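So this first bit is one chain, no partners, the form predicted on its own, shown in structure tokens.
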Amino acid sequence: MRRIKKEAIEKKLKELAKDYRIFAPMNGDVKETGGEFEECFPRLSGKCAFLPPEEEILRYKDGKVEETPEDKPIILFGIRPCDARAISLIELAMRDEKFPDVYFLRKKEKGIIISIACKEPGDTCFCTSFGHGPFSTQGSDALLVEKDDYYLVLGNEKFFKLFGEGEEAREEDKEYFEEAKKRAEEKIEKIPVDNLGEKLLSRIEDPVWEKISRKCLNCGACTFLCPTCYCFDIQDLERSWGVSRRRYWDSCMFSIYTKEASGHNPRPTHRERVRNRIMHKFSYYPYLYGEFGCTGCGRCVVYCPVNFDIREVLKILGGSG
């Protein structure tokens, strides 16, 4: 563990803006900045940096197909540990052996992710349910813990090469880290998830899905705000110079999402769409990648317009509610 002055990191961040695209929490969302940031839990997650809501991937110009030129490497700074972990979870799907997502991966491989420990978790957080927590380092090149006018840093070579190594943490710093970590973890509700994937599969035709889905509007807010959702649509748009092929965030909660050219839709009602979202995160994803597709960040609970609470749903479906 190292300790580095806050002002040194903030100054360096602004200097790096010449050679990097800096994304950080600003005005409640994660946005591209000149190195400025605010310490908060943003509404939009850090996935925006590597999987933006809209991006061009190809263009057809002068009779030729061209790849969109690569941009500057990305520094994603100041996100919470749950969001850093979420990007590593998305990467599991994007690194598919047969169909790797080169647009996501090239940004991720050249980028650097710096998270700030969550010393005051919200009452909708349930990250510890999935084997990590508010001081987790998974998915981060560095975890910063605020203390007075400096940060305690758990980082890798990639981080220290850019920001310097500061000085060795003192014994009192290490004690502070452990105490703050313990206090934060004790504030978080833990949802039982043992054998959850198998339990969900065993109830896939259970009438309870009808009851659960009645409340949902299928508005898609949960999927757009979720740090681990990665569904997208691709559209070709005509421009004065040719055609731009772009991808946009999409949502499995929309009725048109699975509608086929024949007109058939395998998920025609709220019931099937809500069931798919929950099954994907808590049954299919663990089966495919050995990890739940959820970090327990609580955004879907906070911002749902009808107070659909995924924690209560998991308690019901997991047999503890």
Partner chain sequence: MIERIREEARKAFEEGKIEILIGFGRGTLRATPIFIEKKEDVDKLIWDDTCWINLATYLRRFRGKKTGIVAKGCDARSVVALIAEKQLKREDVYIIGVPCQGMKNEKGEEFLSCRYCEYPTPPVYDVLVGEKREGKKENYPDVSEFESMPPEKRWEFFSEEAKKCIRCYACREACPMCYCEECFVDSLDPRWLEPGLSLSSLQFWHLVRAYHQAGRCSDCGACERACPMDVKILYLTRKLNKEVRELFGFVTGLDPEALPPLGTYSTEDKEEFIL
Contents of the next structure:
Amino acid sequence: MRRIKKEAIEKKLKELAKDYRIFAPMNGDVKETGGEFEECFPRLSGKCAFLPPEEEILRYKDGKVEETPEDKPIILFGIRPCDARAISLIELAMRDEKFPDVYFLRKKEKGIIISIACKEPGDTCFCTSFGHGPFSTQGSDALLVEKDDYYLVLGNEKFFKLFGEGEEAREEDKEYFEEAKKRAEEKIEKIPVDNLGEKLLSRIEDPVWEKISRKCLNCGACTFLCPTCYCFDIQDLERSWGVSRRRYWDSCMFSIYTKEASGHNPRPTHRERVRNRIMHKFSYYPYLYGEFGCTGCGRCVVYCPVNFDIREVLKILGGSG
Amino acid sequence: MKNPYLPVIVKVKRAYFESDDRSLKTIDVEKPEGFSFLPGQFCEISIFGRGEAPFGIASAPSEDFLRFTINKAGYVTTAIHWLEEGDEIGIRGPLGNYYPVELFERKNVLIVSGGFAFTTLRSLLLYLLEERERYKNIILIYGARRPDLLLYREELFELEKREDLEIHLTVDTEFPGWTRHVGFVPQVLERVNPPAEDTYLVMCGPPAMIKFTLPVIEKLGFPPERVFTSLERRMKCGIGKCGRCNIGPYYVCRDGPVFSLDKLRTLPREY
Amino acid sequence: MKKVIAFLCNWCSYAGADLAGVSRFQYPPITRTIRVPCSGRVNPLYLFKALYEGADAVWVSGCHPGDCHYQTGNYYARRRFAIFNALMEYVGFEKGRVFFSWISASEGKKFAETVKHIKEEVEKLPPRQKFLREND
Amino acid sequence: MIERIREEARKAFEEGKIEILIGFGRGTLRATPIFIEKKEDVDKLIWDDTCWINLATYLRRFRGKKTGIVAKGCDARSVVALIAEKQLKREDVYIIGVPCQGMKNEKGEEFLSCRYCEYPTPPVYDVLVGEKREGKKENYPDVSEFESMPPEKRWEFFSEEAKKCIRCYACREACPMCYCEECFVDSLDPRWLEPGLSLSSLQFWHLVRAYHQAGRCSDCGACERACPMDVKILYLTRKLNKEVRELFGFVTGLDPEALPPLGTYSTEDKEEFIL
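Next block, the form predicted in complex with the partner chain, ref. the form predicted on its own:
Below, the chain from earlier opens the complete complex, with every other chain and molecule after it.
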């Protein structure tokens, strides 16, 4: 563990804005900044940096296809550990030997993710249920813990090379870290997730889905704010110079998401759509990649207009509620 | 890293309507260099400015063009219907899996199809006929509402003459000059009564046909692990990333479109 | 040259434009006419869309009240456009980019005058900046 | 109040007036919509000042069933508007009207639409729970204030608000009147506006969403509250409510027989804007 002066990191971040695109929480959401950031739990998550809401994937110009050129590398700074982990979860789906998602991966490979430990978790956090926590380093190149005018840093070489090494952390720093970590973790509700994937799979035709999903409005708020949801739509836009093919965030909660040209919709009602969202995160994801597709950040709980609480759903379906 | 989103630009070599009502159009396009595939795979076709949509490859792997037959249904397919010889389109592929042709060796193969779902089955049929001696009996049962809606019918009429192949073509109702079967595919299948033993069955058709054919298949004694079908879903990326075509943990674009019946039965009925 | 998308009803205003032509009334070539069966057929979405796609102004013209070929189409239209106007003005969209008129088949003169008036109004304004679809 | 709602609900089940009841239950953060199918469950019903979702949104899902709804003033007006638009049959809906005390956000502040609410008591109901409450005389002070700003400032405000939108369509889905089979934003052919978050596209969405509410909005404010990005949108619909009232003398949701104002006309309608 190292300790680096806060202002040193803040100053460095502004300097790096020259060669990097800096994404950080600002006015409550993760967005591109000139190196400024705000200490908060952002509403729009860290995925905005690596999977932006709108992104050009190619151009068709003068009868030729052009790949969208790479931009400057990204520094994602000041997000919570849950968001950092979320990006590594998205990476599981994007990394694919046969069909790698180049636009995500090339950003991710050159990018640097720096998270700030979550000393005051919210009431809707349930991150510790998924094998990580408010002080977790998974998915981060560095984890910063605020202490007075210092950051205590658990980081890798990539981080120290850019931001300097600071000094060796003192014994009291380590104690502070452990204590803060313990205190934060204790505040967080744990939801039992043992064998959740199998339990869900065995209840796929259960009538309880109808009950659970009834109040869902099928808006995309949960999926757009979710740090691990990565579904997208691809559309062509006509421009004066040709065609821009872009991808946009899309949501499995929308009825048109799966609606076919013939009018047939394999997931016709809220029941199938909610089921798919839950199953994808807690059954299909573990089946495919060995990890749950949720980090327990609680955004979908907080921002759902009808208070659809995924924690309750997991308790019902996981058999403990 | 190879960018799987980039289409290759190819020229349309031929474009013509299949059916009298102009609802089905076939386009034969240049085959890009090094493009190799197996029957059952599909391509994403780009009409720049309109978008991309997935279509099964109807040409045989050995043919020097790629064939697609497209039903006019939505935004992209309408634009495909405007295509003429010489136009440029983008294609990405081959994508998805293929009919398990390795399993078919030294077995009987029964192909059951209806309507314009026949596309990839033409590819399969021609593929099997190329090395005919590797398979035992090959039977095709194919039906459509009207004779003109039977895809590639002139070619099929030619193939009917072959001794080493059994073809049953059918239309829903009597038509002047039509001398082959009359009736729905499941009825014809029952009438033909092919032996299930040692036989693999490949089935593609509209939902109604599938629904009424399944009980017949069961009655004839085909075990679900030897029945294969190709699914359709709305797709965008075609490579298992954009999310919309999953059925359970499988993406139709990546892990399909060909599924065995026994595998499908383990999945939620979202197709 | 400014472009004005004109939605002209088939029975009155379009015929009025015709009459302006055969009567050789001069008017500036700024309109791109879309012939519609009735002003009541003009979905306000068309107006939003035309402005979004870059029209300098939009103009809807139909039969005089009481003269609608379909009896009442223009009365419905009048309500819709009143709301459209109110909304656009409310959000601060420039005035002078949306026009409505009643022009009958016999008012060739009025047609030409109206086009001239619209041209004058539109030319007073700076180039369009608000509510434009991205094109670069 | 809660007891009386439960009592009426129980009675409605017992008398066979309803097969299903849409009401509010205890959620984890605030009141949440619940769907009650048997009278034993009516004790799950609650009422407090977080019941701000407009429950009329769910009614169309139960068409053909005798459906009860616990409705505050604005919810009931939406039900009436849906009936007026032939989306529901009056006899299929059983309205348990609740005179509304005003809804509050998590900080305890009353919502804008409640502050100016003219009809806290449902104008149409089958049974009313509690004492009628008088509304305020609606004169849209917020709209007038906005109108008095210079046009450039208004455009700036509109743009800044629109920019926050992420197009999750929570506003649309939370609105009982947004029931179109295919929303204009989802239409590909014609594609009215582009996908994505360019300013003009977002403005397009907000303008047309608001426009489509003219004469149909009951000013419940559920759209704005549903928005995860805190985009202000009520000032648009409230303006249209004001216009519809001034131009056509129409107030939404008072009379199920009345034609929606854009579905009818008067030969006397003002037309000073016409050349």
